[in-house]
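The chain below stands alone, shown as structure tokens; this is the form predicted on its own.
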Amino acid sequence: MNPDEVSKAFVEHYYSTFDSNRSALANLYQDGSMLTFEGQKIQGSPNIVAKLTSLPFQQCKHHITTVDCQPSGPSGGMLVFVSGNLQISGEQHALKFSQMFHLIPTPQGSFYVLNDIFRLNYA
């Protein structure tokens, strides 16, 4: 696969998790694995997801504008960007919000999250 599907199919595979099942994104992310979401660095799998089901929403709905991708480093990991919105259940307006994976490649040929940096857009 070339880094554009592969980095296609990580966003359809993450959002879709996130929206549905947030705990299952844990496999996604290891002990080194660092998000910063607006601004908060958390660090290691169980954190990340702790993080990220105890957000004060329960269902959402993220609807994705741009990917974009870069090869990162010699071990063939990948840069990606996203941005688009977000619709939390129950609110009128949708958020806008990029986010920003970099993908390391694991031995058995899948590929786990590194860094996760996440940014809602005020206008």
The other form holds:
Protein chains: 2
Amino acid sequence: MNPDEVSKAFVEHYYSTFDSNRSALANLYQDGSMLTFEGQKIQGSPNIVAKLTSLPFQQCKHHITTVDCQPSGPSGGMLVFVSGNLQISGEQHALKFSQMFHLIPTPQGSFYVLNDIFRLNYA
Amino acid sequence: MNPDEVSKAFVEHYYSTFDSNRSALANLYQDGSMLTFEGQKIQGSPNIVAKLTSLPFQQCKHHITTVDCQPSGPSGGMLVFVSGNLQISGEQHALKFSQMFHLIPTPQGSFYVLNDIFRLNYA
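If the structure you just shared is the form predicted on its own, then what does the corresponding form predicted together with another copy of the chain look like?
Expanding to the full complex; the earlier chain stays at the top.
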């Protein structure tokens, strides 16, 4: 797969996992992974998943609007930049968001998330 | 300066240069630099600056809402994630945007932009 295909496959996997079983996102992060969520800095897969599973809604659905990707340097990493809407169960209006991921290749031929920055786009 | 201070200083410098003298942004990019602008991929400082200076407005003013930053790995790079508004001269409403930069340290002790992804956040 080329980088655009890899990034689109990652994005589909990430948000479908988020929307169906948030705790399974633990597999995508490692100990050195960083999440900045609405300005709050969190490090390490267990802490990141604890944050994501403690968000004050049970059910949600991400709708992706755009996915952009670039190689992050010579070591095979990829930057993935996403914009979309987040529909939370029971809420009338979807929330617009932007999020970026820095994906690092693993020895097994997959990728993990080293960097994750999430922001809601308030109107 | 710590990473948060570096990223804020970079962001202030970048957008004040953009708003006052776009062609001077050439100094912040190198030959391997990549810009994805509203989905269009452009590589290399001359091509990037040609794109930015050819945007169909003469005067604009960026207002920054949020700046998030994370180290991008062990080599001293930094990821900077920005949200804000872009007011174009003669337009009534500001445009919301999100943008990410991957900054790489230079031997001179400064940084250059390896990766730049820009998206307008349409309402």
